[in-house]
Amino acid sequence: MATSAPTLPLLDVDNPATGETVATIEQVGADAVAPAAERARAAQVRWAARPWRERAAVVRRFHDLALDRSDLVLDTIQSESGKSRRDALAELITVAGTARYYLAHGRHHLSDRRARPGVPLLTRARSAWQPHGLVGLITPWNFPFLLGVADALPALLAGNAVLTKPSELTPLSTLLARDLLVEAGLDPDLFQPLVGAGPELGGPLVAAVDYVGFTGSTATGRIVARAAADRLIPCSLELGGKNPMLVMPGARIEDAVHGLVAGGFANSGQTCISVERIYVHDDVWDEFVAGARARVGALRVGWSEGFDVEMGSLVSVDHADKVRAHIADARERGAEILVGGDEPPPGLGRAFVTPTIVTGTDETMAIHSEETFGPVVRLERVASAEEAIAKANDSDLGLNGSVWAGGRRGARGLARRLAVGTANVNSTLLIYNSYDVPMGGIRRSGIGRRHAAAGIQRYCRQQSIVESFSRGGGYEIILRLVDTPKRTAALLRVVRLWRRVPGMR
């Protein structure tokens, strides 16, 4: 006698800033993954057979719907994350930018490319792209709308179906994105959010798909990578960062302070590419510290559905407690708190963290090398650009970096020396809205890239197609005809001369 799957408890989604339960939704267990994958695969065959213009039309309508329903999108993001209205707007802008970029350039990135053939004139070669089939995405809570759908858009345009596992803390934004895609004309089976616990769904998801993309912590990324390796399927991982910012002589200090605020405190510091450590040259230390203390100390923190608040809450009380523990550990071990501290802002709940600047840290403190992932930055004084580069690169993480150094040529030279996957000059977070360059980390910050050609090609397998003349069995006849020393010598003379022929090397 068959037994039905156990009924899982309903999932409450709370606003961390207010403590209010904003939605109660159903969650699924591991038994739901295989049927979802089966439906997705059936729909993907039909979807991949449709011409690019029809797939693009769906994404184009989604782009317009998301902007037309901007208030609903922003309300949904804020309701489950507690972030400020401005930070929610940044998500929508980036989703729209991602859609526009791949609508304009995705077809070119996936077009066949003619290549140099094995034997010019006698053979031909080209490379082509084919969708993997079923893509699995595991996304975090810090950008629930952006990461919930932006990586799926190029996957869908490439002809894939997508199963996505959003964080159970913030599933509403991904569910809204699904609704907008369906309204835009997408078959519901092509983009299926699976809401539930990560340990319950992660393994079955990786086991069901042809490609997996993960954004999150380094520790969980290792688990995903091992599961993908066991199945020999490709994966991409964007993981943690302990991102450096360099402030050197020649920089306009007022601008660098604004860069610190944007890079360290946007999204309440819950950004994988956010600034966590700043190396400031002796010559500009006093001016920078004075400006940073004044600006960060004046940040407007709280909960509002308007644009009067600059920084909202963190995603949960548990996460806020972890961030405060980094501050408390540094303070107890002798660090100086220039701004903020390990108490919530007055009059606000424990999901809020006071914007904090710390200096005088050392290697014994968690804040020194561990990712804090909150509105906390540490400052360190350096005597030279060489010292700044050495300290910036003294990390096993390598995601993002920022350089403020006056002249662009000198700043660009320093940026090239940072051991990071992405570097910004006179900016801190610009890389996420620079869609035509790849974005990703090195070292323990991940593998693979999003954005640019890599951001859509990763969802495809590359196929090489070579053509030969057919007479006598094709190209291989050339070697078969070389059956005497004289013919061998003649062939080798041709090979020797070949290197010297322009355009045919």
Ligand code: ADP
Second form
Amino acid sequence: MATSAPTLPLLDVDNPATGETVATIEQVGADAVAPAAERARAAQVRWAARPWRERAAVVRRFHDLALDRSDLVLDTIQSESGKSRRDALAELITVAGTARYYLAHGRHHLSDRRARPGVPLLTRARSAWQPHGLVGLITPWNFPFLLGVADALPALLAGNAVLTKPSELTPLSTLLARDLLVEAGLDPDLFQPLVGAGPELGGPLVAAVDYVGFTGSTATGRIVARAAADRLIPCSLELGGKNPMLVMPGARIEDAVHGLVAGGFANSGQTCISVERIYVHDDVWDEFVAGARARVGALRVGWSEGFDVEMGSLVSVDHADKVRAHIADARERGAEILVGGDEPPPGLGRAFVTPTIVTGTDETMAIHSEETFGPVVRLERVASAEEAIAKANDSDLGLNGSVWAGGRRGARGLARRLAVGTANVNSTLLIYNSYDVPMGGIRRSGIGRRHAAAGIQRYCRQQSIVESFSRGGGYEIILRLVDTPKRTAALLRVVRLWRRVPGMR
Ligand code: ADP
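What does the same protein look like in the form predicted together with the ligand, given that the last one was the form predicted alone?
What follows is the whole complex; the chain from before opens it.
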């Protein structure tokens, strides 16, 4: 880790499920950022000069090491987040998937593209990708290992150095990722976690880097975007969601209920793409409600390092209290609690929230349009697909959506009409493991995309290189030859014809 300011207190990292302090680590202050950036920049020049194959070898070894040390990885994730073993496993699998995808395709995404020349036969054009240099990542607590390292992998492969600021609640997984990367052969200066307070480190971090990628709340995203705008550096923001799920006639209701359990309650609902509101058609309402009630009511909640628990705690008592406040507010304003409620599950601590389904909500309730970010969903009955789409799209946020309906084509048609960056048919979270499609939000859910070509190209500046074979260069030499009305008319005839010549347009 970077040098620490001696005055800063040590940081306790707690397991929210047990209340136990699992580590006490050094944190750094604002003054640590510039020296870390300087070291990173020096290392980046050497790193970018190495061929793709050598950079890829490091990421490949990291991929293998992370899987070899799966127990350590899962223990670490669970220890600082309180989540279930399965939720931790999902993080590891997604990190491996991201590495696998960019190892296989990243080189192609960054290869030069031969482009149409300005003047056929006389010139050539190509576009190339150059690494920004130093990438800053500010990451949240909900997926400490996944978000702690996965977005860094394409940045590193592209030839950048990375300064990353993990959430102060969950820094251990990022530190473990750093150790694995270093063991895989990465120069430690190329991936430096800066552990400390967000408001203190955020400004200096944005001031020191050439690109910033932020994942977290819309409010903090706005602060980061402002700081990036001040410096005119590119940024991407993956922010909140109030993600709708549509359950329409013809859907297999049992599958949709499973989709709800995964989409609403995996990771204790602390997933930016998790289901927060469900629009259920009249025709299937009774069946869906009965299934959801039974399945969500039976979720095994608790703390375990085995796979016997389906849902763990939330990240902190503070956050759990915020989630419970949404449930209490809805209840007090007259909503019906179908399952769960605003008390922790019996025998468990206050970082646990009882899986909850609410219905009969209205727009005066916080749960209606604010992101809850917990194991709570609200159900609403609709009379038609049109009504479902209109209600689903009536939101400031537009991250993820999910459609369950009879007939694949009809479902896909509804998915297209959702005002979201990503939509799933017959699934809720599949998008995150579909690495070959861009992932990100619209409206206040963010700017920019991770995954696919966009997910590695965002870490590069695009450079265009044009060449001329004629002395004096392409257009200029032609224009210099045009010095009479006759020649002008001839040139304009050529320009007019040009539009019609296949292969030269
Ligand atoms: P939450 O409110 O759920 O903790 P945040 O969006 O505040 O979510 O946190 C995401 C990340 O942003 C964390 O790493 C946090 O430390 C960081 N952060 C918090 N405040 C700031 C800030 N003012 N500038 C930059 N980063 C910040």
